[in-house]
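Next up: just one chain, as structure tokens, the form predicted alone.
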Amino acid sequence: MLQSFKLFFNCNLVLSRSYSGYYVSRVRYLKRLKEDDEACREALKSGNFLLYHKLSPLLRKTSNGIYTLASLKTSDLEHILEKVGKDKHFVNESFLLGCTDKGEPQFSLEVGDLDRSALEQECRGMFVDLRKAFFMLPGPESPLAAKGQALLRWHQTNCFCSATGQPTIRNQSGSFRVCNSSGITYYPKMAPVVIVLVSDGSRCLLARQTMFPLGMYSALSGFCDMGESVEETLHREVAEEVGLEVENIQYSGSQHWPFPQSSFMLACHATVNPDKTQVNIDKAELEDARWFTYEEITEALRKPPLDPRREPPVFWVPPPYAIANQLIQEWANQQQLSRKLHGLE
């Protein structure tokens, strides 16, 4: 059975959300917008829109130099669309994302067929690759940007029924697609992925793939095979990728992750026998994997590469929004607590 890492080490980094009575009314309002096409079309008249150009979200730079997601009101967006030669009713192609804290509906809209530079000029912003945007956006905005891209991508890749080959038709909110020929209904899906930080007690194991940015190492991860439990996937992936057998497993948290398409990350900690730590890398999966000390980890957490346009450090870890960062921070917190208890700090 998976145990909660938080119960053992009193970490506060696992994502949480405080709810109130207002949350219930907001959720029920969203449910109505998802299921009632007319209600959703009415909501489009007073919505907030996030724009994406070939899946890159639109960001704006504030007066104090901070980048934020550009959110456009319906009237402003319709005006911009007309200025770049697009009918204002194009807003109806948007997909429902959620609601703001004020109860205003939020939508995502793909504008990749329109001139990028003209849109950036009219919107007073710039379209940024989502991976880079994670380094630039405030923490609370990253999940929304990821959700918007994931929903757009899903609709782009599910335009046809897998059973009949006929086109599928979306409902107004974009919460599902239907094949009129077969009657099959398709809903947006996420693929379950286990991500695990392995420790031998005093060090943690991080790895990198060739596709990673230069110098970045992260926790091990892998997709769940059909029929596998989280525990089975975790044991198998660690054995396959680095040739180690894990012992104790502790659950930490979960997160939607938009790459490579739309993944559901299940984050865990695991330990190995300190006498059996020889790493045997699967070169088909990983470029490198090695053990890192507490000192190396704390230094990487203390100096993240805040600007993706600059030369990255020799060793760094994923940005704070990524759940891999959460696992690494939790491990560092546990190590710090252990050192204090043993008088090492």
Ligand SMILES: NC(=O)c1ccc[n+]([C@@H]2O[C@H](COP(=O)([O-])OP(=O)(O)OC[C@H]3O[C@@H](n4cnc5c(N)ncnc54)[C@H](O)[C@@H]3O)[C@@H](O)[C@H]2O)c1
Second form
Amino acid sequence: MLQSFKLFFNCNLVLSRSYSGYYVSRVRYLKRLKEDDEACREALKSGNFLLYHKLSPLLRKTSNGIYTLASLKTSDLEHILEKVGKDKHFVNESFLLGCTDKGEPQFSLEVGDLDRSALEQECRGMFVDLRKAFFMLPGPESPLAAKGQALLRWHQTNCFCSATGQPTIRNQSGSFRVCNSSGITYYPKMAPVVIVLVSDGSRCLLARQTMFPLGMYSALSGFCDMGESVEETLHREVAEEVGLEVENIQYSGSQHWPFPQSSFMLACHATVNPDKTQVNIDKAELEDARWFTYEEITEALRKPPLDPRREPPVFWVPPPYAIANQLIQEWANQQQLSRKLHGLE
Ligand SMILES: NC(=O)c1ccc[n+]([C@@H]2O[C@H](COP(=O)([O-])OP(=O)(O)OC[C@H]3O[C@@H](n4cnc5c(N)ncnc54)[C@H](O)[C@@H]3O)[C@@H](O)[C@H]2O)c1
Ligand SMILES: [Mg+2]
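Alternate state requested, the form predicted together with the named molecule (shown: the form predicted alone):
Then the entire complex follows, led off by the chain already shown.
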């Protein structure tokens, strides 16, 4: 028994060491591609490309009916570009995203100036709005689709220097743009947002904005003001939006969020005094905010992500790719545990 445990332990150690070695070499390779234009140009020759048409990613339906992000090899992409009347050197306009599990470089390319249906036909895929694509793609592909779009959007909206009005020039990987006139270097930006699931011990507080899909409630959120800490933003946003004072802040995780223009979501849990739970909603920000019981939450978590073609149910929570879902899931797990401890389940 002890021996088999040792064997298992040693195997895992070897595996984790080789994995970490692979991870280090992968990130160092990417760092070189980011900084070295010549190395990045070379990598473009054996790249994998995600295509976007006016920021909508190209998806493909597999033989078993699952949608996936379409990834094209350099030679296939060059061939397709030539077929739709574009010079094959257009691949050099791509931006570096990362690399695949096999260590192959990945790029995103905006092809919005080219004929959409001709491209869809040549690529055997379709360009889908990212908000819809999120519902269609398997879990790990959603963040990649989001990153590709975010990088393209940032470059499209940062073509000029805000100090001189002169054009900014990208490096080959797209990790920055520089204004040769002012010397200012611009790096892709995310706006920090705090998202918090507030609990009174037995219920959690969810809210909805008028712009949310019908029936969807989410955790409270808000952009950080200049100079604020995560804790300060969290206290302020909860006070502004629902008039409550929170305590016991616990960090849960983070996520890049491409809407509206690249946010960096910092997710936390917090509690309120169970005797002070009366919400006072800022109607300019929120349409509604309500306390939900454990039973209501577990039922909402069991529902499949909303199918846009179906009637929305009365109450549902954001789907698993949104960090709000993670917070709600964690809260439900913690409630379940404490119910078990108190013999309620
Ligand atoms: N991934 C998730 O699970 C999840 C869940 C909830 C919200 N979000 C995202 O968080 C973002 C912020 O949440 P919110 O709407 O509650 O924020 P919020 O409560 O701060 O209100 C938004 C308003 O803040 C102002 N604002 C201040 N700084 C801004 C900036 N840098 N960019 C844009 N507007 C700014 C604008 O007037 C805007 O209308 C939303 O865009 C939403 O997409 C993500
Ligand atoms: Mg808000």
